[in-house]
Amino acid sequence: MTEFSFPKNFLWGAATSAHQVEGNNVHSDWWAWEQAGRVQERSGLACDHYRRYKEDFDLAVSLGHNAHRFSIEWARIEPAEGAWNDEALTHYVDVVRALRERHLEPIVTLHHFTTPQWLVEQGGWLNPKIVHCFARYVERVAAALGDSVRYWITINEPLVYIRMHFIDGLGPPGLKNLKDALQVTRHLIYAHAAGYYALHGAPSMRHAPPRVSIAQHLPEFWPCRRWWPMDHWITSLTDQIFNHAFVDALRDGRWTVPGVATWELPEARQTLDFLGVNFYGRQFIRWKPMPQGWPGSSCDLAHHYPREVKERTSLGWDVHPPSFTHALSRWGHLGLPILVTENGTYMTDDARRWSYIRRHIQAMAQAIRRGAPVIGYCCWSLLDNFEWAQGYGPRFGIVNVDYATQRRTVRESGHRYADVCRRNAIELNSA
């Protein structure tokens, strides 16, 4: 074994969501899913992180972590249209002080899956009015943190929030259409502009420039069966619109996913300064035909498992952590510093839970090796918390969560990954 260590002021880290642990998100689209029962449990309190902030923020730093990820909740910011609540704005101020306070990097989200409940009963984010409010809100943030922040992630995920809530109808509005996919994403790719503009524009980032991106979920994608020549297609395919359309969009200004369509979209270019990558694994794609009213054909996206899957999580996902050197690898291409802004995993054994991060590290590891400009690692999770459909049933946290009492215990993970981030290296096979 040899020991690798981590460039100097490398990020360590783990990060959250504001309603998947705050608690009494009253005012946003998914508590009024929730309370119409189109999910299994209600967030309800969730970790009550909300109130609890401090002392979540010193487990993380008793563990050793320089930095941590959250968002902000926009329902809190603007309840209702252009009503400010300036105590949730202090709210926020406040949980950026404690984490400079405890020397943690603030990494912040301003758009994690959830939307002001106004907004959507105006179409949300099929109406184009969405762009201006998001950057009026973006504007409002801005001012309140100022230059107190670096790292800004505008949205969470864009075509798992798209496909999630667009296509498989599992979050609000519950749609499953493609033309309200298509829309919803030139809207997401304008408001990311709208938002790097008016972050890199706000009076109060003048001293310290933002660096501004998204956190784009990107899978390495197989064809499911190797000797299927529709399989390799669609898998290329989706590739592109899961994984490449979007960024080359904020770089190239230039959305094309062929077959379906090429946008030119001039405002959105050049607006990443970083690439925050949120990676879960491989997934195995099978071609099909498309559902009836679908133009063309489909790629399953159903978890399958070819012979050389050896390992799965307890969500049944596919564990390969030489995919994440991979993906590090290629999309390192870009130039631009990457920020591995989530991964982790569920598993009901917790040393499996620290297998699956410690080989995930390396494999980063190997990719900073080969070239990657990897400046920080954040873990999913700090804490167990409301995994959306999911309910409270999957636990991601390396710190546990006692729901009924919110005792918070960390885990043997939690103090493994601690001593990783503590040392700023961790050992490779010679090999």
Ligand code: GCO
Contents of the next structure:
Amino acid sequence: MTEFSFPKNFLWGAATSAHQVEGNNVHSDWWAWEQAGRVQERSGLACDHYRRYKEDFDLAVSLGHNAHRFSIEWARIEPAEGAWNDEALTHYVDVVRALRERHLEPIVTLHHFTTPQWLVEQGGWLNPKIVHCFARYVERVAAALGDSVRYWITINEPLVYIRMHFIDGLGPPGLKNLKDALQVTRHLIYAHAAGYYALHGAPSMRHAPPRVSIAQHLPEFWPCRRWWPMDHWITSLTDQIFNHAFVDALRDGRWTVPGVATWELPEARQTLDFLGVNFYGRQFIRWKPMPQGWPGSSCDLAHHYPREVKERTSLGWDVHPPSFTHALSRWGHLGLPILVTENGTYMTDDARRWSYIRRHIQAMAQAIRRGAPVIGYCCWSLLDNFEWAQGYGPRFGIVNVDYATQRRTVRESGHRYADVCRRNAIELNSA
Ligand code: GCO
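What would you give as the form predicted together with this ligand, now that the form predicted alone is on the page?
Now the complete complex, all chains and molecules, led by this one.
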């Protein structure tokens, strides 16, 4: 039995996001979207984490975690333009204090898919004004939290956010327009850069400089039909746009998509201190004639999925741990520490959830053995939570939540993950 020991001080924890767990996020665009009946289920009280966070952090400690990723809700901090809610700011100061008291390293996300409704009513991410508004919000948070937080994620999954909200129309404002998506991309890049400088420039950070990144969803893209050259073409272009272009813009100050556009964005150059990586599995891309919109689509794995797909989650997503090893290894060229900010799954059978998590931690160990500079792993998610347009059906938590009673019950997968966290090691070939 070969045991792999992770680096000293490796961060082990779980991740959540404000709108998905806190409850009653009434000033956000997602709350308005839900009240307008645009989703099957409303978030409502969610996991009542806004009030129960200490109980939940005690659970994380009991499970051997030494870090915790969560998001701060901009719509609570600034529920109306320029109307700063000091009570909400104090709440998040208390949240970070509660984490520190429990020796849980805070990893703070500043934008996790939700935006204040008042700003969306002024055009939101389509309005260049949002860059200044985001910087102002980050400055307020930085002043309040200061160097009690070392790890900051400005934007969670920018490309997933763009695709979900501006191409697929599955989140507010529900647009399906490539031109709008490109405009939003520019504003997200500028907002990240403005947030980076707001954090690094904050007087409250002078004792311990912040480490700032995005949480980049990095699926491994494969062609749906190996025999069809156009699938290979659109898969390669999707990889360039979805996985590389945004990260390259934050390294080089240039956003390039072959045959689409090249933007010089010098303000964004060198604005990554580490790379946050979210990974779930492969995505299979097929070319489609483009009467309008994007000339590619994901294979619908529920129907005709490629022969390469041997295992799928309860949501029909591909399971392929070797692709995690490849994803972590291929980003080593940036020369930045890598923090796994999300990895996890929804399986109706918890034994399969643990099998997924175990094999992906083993795959991460293989990447580290090959030199990938991985500094930590956050399992998605600590709690079952609101899965956006899919509501409360999918359960990603290592802790089960009974939404009727708000009772938490640690799953066997949570206890098994705790064993890895406590030992900071894993058997490489254990079943
Ligand atoms: C995302 C978000 C999370 C999801 C998780 C499971 O990637 O969509 O970061 O909010 O809940 O990834 O889909």
